[in-house]
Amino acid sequence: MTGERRNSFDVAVIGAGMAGMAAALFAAQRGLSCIQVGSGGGVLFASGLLDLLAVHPAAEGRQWQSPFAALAALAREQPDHPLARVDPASIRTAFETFVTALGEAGLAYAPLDERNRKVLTSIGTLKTTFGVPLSMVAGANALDALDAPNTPNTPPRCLLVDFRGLREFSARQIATTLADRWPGLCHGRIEFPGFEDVPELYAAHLARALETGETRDRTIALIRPMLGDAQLVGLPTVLGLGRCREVHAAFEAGLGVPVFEIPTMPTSVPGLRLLGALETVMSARGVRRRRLASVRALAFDANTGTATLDLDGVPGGERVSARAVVLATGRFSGRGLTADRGGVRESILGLPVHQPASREAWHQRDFLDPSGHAINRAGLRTDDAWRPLDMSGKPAWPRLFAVGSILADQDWMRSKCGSGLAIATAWAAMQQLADQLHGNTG
């Protein structure tokens, strides 16, 4: 291996999606040296909202006001679900730790409590979620007021604004879709300053432009005459990238009413913000990152108790040793799992994957079958310490752990629990990992 470099760490995290980022954060906060391998591209598709558990049972589509009540029901009815295996107190702590770190990196979230919130989407539907960015919370507060029982108040007048050429967001569509539920919605469209001759706009470009004072002031000046009696203003998620808090505050001060953002279609500004904040968090905590690398080979040495990772995508190649390894590689989109006509396989070590007995059983006949598709619950099974099992049902290696969507027995998309799955299992696994490295367990 030409130009080979050797590095030793306590923990190697393979994967840089939400689960990988959470695992690296929690490992570093426990004082463990950590290297993270993989691109954070999957985070770019995030909405910025942090789901915990919104729907259970998924087949019934039942939505829960309290994610912790939903977790209690999940534990009773699906005890093998990964989220059901993490105690609620640990989940609370994990979320608080995660959003606190994001806040320190400049991406502030509203204080977490015991409830899910409703948030407007760019197509006029409502999404149930747990963690809401501060720039979106005024909209969630307004929806709370609409749903409050025995509150005979008039729905707040809200102005929704979009920009000519921004095709992924239509204020008119949102207002029309929600007309019955929120009759106080009105809408308007403006030309984005400096982009008047551009036929098609992109949210990330607008967000960057609004970080300059002149463009921000001109945009506010165009919206102000449209306010009328509006009590709050909704915008697509364009209020800055790395300086979201500053831009959002400037809009509220300039318009004199609460302002909230509405998540746009991925890849989106919220995903860019989240990835940027997480990269800042990793850097501040000393996590070594190999963003463009992948693991070509992973081997374990029983004599030394260490793992060796050979990396591709690093000039000259690189070999890394670690006392523990975390698989946070995701499912098919993250390439943690691969599938062919012979079945589903784990991509790095060939670990056994819990999956339907035959390929014919992967999917239901109806694409929209309420019970979902069995293939979406395929993944790795682990012991109580979050260590993936080999063919004999024993841990594949004493300090190999698996977290996030690669785990079996869950359908995170339909249950609206993607962030919760990532954050909660990363927290639980890092506690087990730290205990082992610190000698607290066998």
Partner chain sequence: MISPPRIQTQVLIIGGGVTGTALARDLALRGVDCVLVEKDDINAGASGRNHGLLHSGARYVAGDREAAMECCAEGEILKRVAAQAIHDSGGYFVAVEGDDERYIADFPLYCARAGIGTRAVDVATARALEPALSDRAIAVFEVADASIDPFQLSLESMAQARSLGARLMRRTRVVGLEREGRLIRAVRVRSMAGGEDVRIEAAQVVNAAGAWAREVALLAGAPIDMTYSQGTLLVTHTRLASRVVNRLRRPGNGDILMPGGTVSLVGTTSTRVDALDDIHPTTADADLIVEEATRMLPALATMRFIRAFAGVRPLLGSPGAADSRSVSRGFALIDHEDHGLDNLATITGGKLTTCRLMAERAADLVCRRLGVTRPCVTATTPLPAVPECEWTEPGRSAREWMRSHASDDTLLCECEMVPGSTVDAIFDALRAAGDTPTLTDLGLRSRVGKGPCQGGFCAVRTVAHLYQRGDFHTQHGLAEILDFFGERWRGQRAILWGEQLAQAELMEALHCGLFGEELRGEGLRRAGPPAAPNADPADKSSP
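Switch from the form predicted on its own to the form predicted together with its partner chain and print that structure.
Next comes a single chain, given without company.
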């Protein structure tokens, strides 16, 4: 069946970032035939951490231990926020479904809790997040002690290790930055075995190298003498690509203590792992991927009730039809939105974009202004069924849906809700989409 070239689908998902991937996955789970257009390059910028909602209100920088309590506050105070428009039970189910699928594809996450977790970042800040890959969870466990200042718990003695030549990751920086809060934090630097003559190291190359037993053993042997009384070892995200679980387990066995990874600057290994796992998931569920394609034209036929997509980037071009379309094209870096000096437009259909009145209002004078930048809350507005609106304020087409970061009235970077926004809105929109298709066919 996979060799067959079909050109008519239930759903066409435009975009292959987190939202597009989630939408395609959920469509396939519901038994809908699905084609997905987009490279997946956006996923490479992911950290592997699945944020749900950590900060609300963003302007106050208030961080929440429980993402569900944060969602409840959001629903009260910002009912237009896309995440506030999805019921928490569905969000929970959507996350479970997404993480389970990743796990089946070899990318294991720690069981989802009711609470947010704290993880170290490569610059030495602590990030609040929800879904934590298994390879990073020992760090989150250690940081639980930091979060409970009234208990006598002190975080375990921990050795952070980095590699000469991996430029954006200094174990000494993290240890120095956190020294006053985590007294038992030490650091050490080693030469990565087999890369002694290579000036600049890239995490992906190291991750691939660590999938071979010999490099792994030599690396462990270099770390062991530095261990001392450390109860825990932290490393940059280099513990394998597709075989992350096996490499991680080997490090823990070889060092005799829990080992955790710290996400590095994108594009990074967790992004590669995520993309690899998602592609496995899509392929296993029969989602047709058009990685190199882009949508040149998208037209809707009211009589037949189908959409026609003309694709570029496919030899000879390709025309496919779909009964429903999901726009998951992202914002500016995803190319879903395009801005020139005069304003912002939606890139494929020219849908109206909710946006500030003039460019002077797009950005604050201070990059870190707590209120965030107004341009980041620009985007598509939809009806209750996640259908983007046209100029008249009505759904642009009965079965055109918009999900993820292209939606207006949210600032995922400040609220730390990027994955949550993608997964929750994809789930909710797919529910509407399935209902509609079912209604029309049944």
